[in-house]
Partner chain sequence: MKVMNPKRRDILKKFIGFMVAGALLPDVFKPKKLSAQNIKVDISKLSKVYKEEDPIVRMMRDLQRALKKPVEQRRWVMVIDTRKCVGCNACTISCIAENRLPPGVVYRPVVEHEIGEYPNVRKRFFPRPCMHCDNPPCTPVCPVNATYKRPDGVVVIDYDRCIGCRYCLTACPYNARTFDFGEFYTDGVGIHGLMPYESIYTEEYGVKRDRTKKKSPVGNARKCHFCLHRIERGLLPMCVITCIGRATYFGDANDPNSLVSQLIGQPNVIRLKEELGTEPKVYYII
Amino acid sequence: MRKVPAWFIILSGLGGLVGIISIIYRLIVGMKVTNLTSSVPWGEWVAFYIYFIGLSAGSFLFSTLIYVFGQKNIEKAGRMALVSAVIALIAGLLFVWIDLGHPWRFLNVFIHWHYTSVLAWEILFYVFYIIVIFAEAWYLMRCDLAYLRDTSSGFRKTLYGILSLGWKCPTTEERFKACHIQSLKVATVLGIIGIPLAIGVHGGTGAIFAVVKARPYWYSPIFPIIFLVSALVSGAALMTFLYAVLGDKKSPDYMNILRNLGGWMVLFISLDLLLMVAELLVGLYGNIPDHVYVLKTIMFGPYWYVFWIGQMGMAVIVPIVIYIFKRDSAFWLALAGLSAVVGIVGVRFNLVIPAFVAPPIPGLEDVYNQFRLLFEYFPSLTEWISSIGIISLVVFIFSLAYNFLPMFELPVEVIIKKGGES
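Atomic structure of the above chain by itself (the form predicted in complex with its partner chain):
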């Protein structure tokens, strides 16, 4: 199995350190480190929050293709999908946590849980969802973890001891296979439970925005669906990229799996494009001033490149073109995946921030000249540094998880043999 190189782990670890320092700085100084205003109350951190929640839900739903819908030809990417789902969800929650005006009051969400708030429901969804994916990942890896615990020493033994939760794998081949089948069955059941949860997690995150009737750009039933489909895009794209870079190149079905992953990615991208075009055309045709103003700002405003280069170029055109012409090259498919993963960031920015540029009361934009009331926003340096820092932290944690966790199934013979000896 390939490992993530040490230089990369150190680099991302340093980036993660910057992230942690900037979080501490933000907690000490307060929300004034951001460039947010009362008119644009949600910015970069919320965009990254929905980005990572989407990445998580997308990765998880992608894993259900394998464990629930039996897509055997991409099975090798299954564990990676679950692990990245856990890590991405934690990243998303970290982003929304530092975005709170009173971060230390976050427990209020449970203490004073308010049933009419989509956000409150989402917090519950995140909790149940993370329990389910943790459980599913554990069931799938328990025998490998037990094996690794029994064969390693020192720090690794302790680590695997904790992660395996004291599980002992059967040692005879017959019983081991039964155990393996049981794990897959549990994974299927948890996957089935997880599907509505994941849809709730990300469709619901879309609903946070879609229920806001004050903003015509958000207030549309297609909005949560766009969230879900673009989540699937980012999940499939992430798996394509990760498998292309980290998968076992010597294995005979490597390219085959990779092409299948790329195919799923392109399918989801096409769906996403369809929804995006529908949203734009219907919105523009409707000619509701607030709505049209937002759409025009997205396409031709000062940040036009987020739409044309990020959302359309990197997340749609590049992956599709690569898939059409270069689907037999692992390098190009990795690039396609990476391009889509980064391009979806643009999608997330454009889902959140432009909704605020249209003043809900016409004329308000001329009343205010105080910085914190303007209908304009560009992230502050602290927001950029902390975002890049948290992303580095996530990459760092994933790299460690990849190097230490049994991301790809160990061959049965290996586990049985060792189990027989001990």
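Got the form predicted in complex with its partner chain; any chance of the form predicted on its own too?
The text that comes after this line covers the one chain and nothing more.
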């Protein structure tokens, strides 16, 4: 298995340190470090929150294509999808946590949980979703972890001893294959359980927006569906990029797997594009003033480039064009995946921020002349630094996980040679 270079781990680790410092600074100073206003209470951190929650749900749902729906031609990307789902979820929860005015009060959701709250259900889904992902990843990796425990020394032996939970693999090929089949069956069951949880995790995030009646742009039953499809785009794009960069290029099926990953990415992009066009056409035809104002702001407002360059260019046109003309090149498919992963950030920003720029009463934006009451928003320097720092932190965590965990299944003959009897 290829390793993430040490220089990259050190660089992302330094960036992660900046992220930790920025979180501490935010906790000490408060929300005044942001450019949020009373009129625009959600900004960059919430946009990155739904981005990473979508990346997590998309990665997990992508793994179900393998373990639930039997897409064996992309099976080598399955473990990486599960690990990505966990780490992306950590990032999303970090972003929403620092966006809370009183971060430590998140415990109130558990203490005062109520069935009528969409947010309360969302948190409940998070808990079970995390349990399912960890359980599924462990079952798939348990023999590899046991082998690494038995063949390592020092820190690694201790680490793999903890992660393997005392599991010992069979020493005969026949019993190992039976154990492997059992692991896949368990992964299938957990994947089936995880599908509604992942849908609840990100579809629920979309529902939090969709039930806000005061924002016509959000108040739509299609909004949770848009969130889910966009999540699948980001999940498939991330797997395409990661497998292109970190997959075993010497493997005879490397390019075939990569092309299949790219094909799923383009399929989900096409579905996302269909929903986006439907949303735009219906919204403009409906001619509801507040809704039309937001749509025009997205496409032709001061940050038009987020839509045309980020959302349309990087998330749609570039990946599709590359797949059509350069799908036999690992480099170009990696670029297509990276372009879509970055472009979806623009999608998330356009979902969150523009809905707040439409004044509820025409002319209200001219009444106020105080910074914290404006219907305008651009992230502060602290918001940018903290966001880049947190992203660096999760990249650092993923790099360590990739280097230490068995992301790709070890050969049977290698494990049964060294493994202990179960």
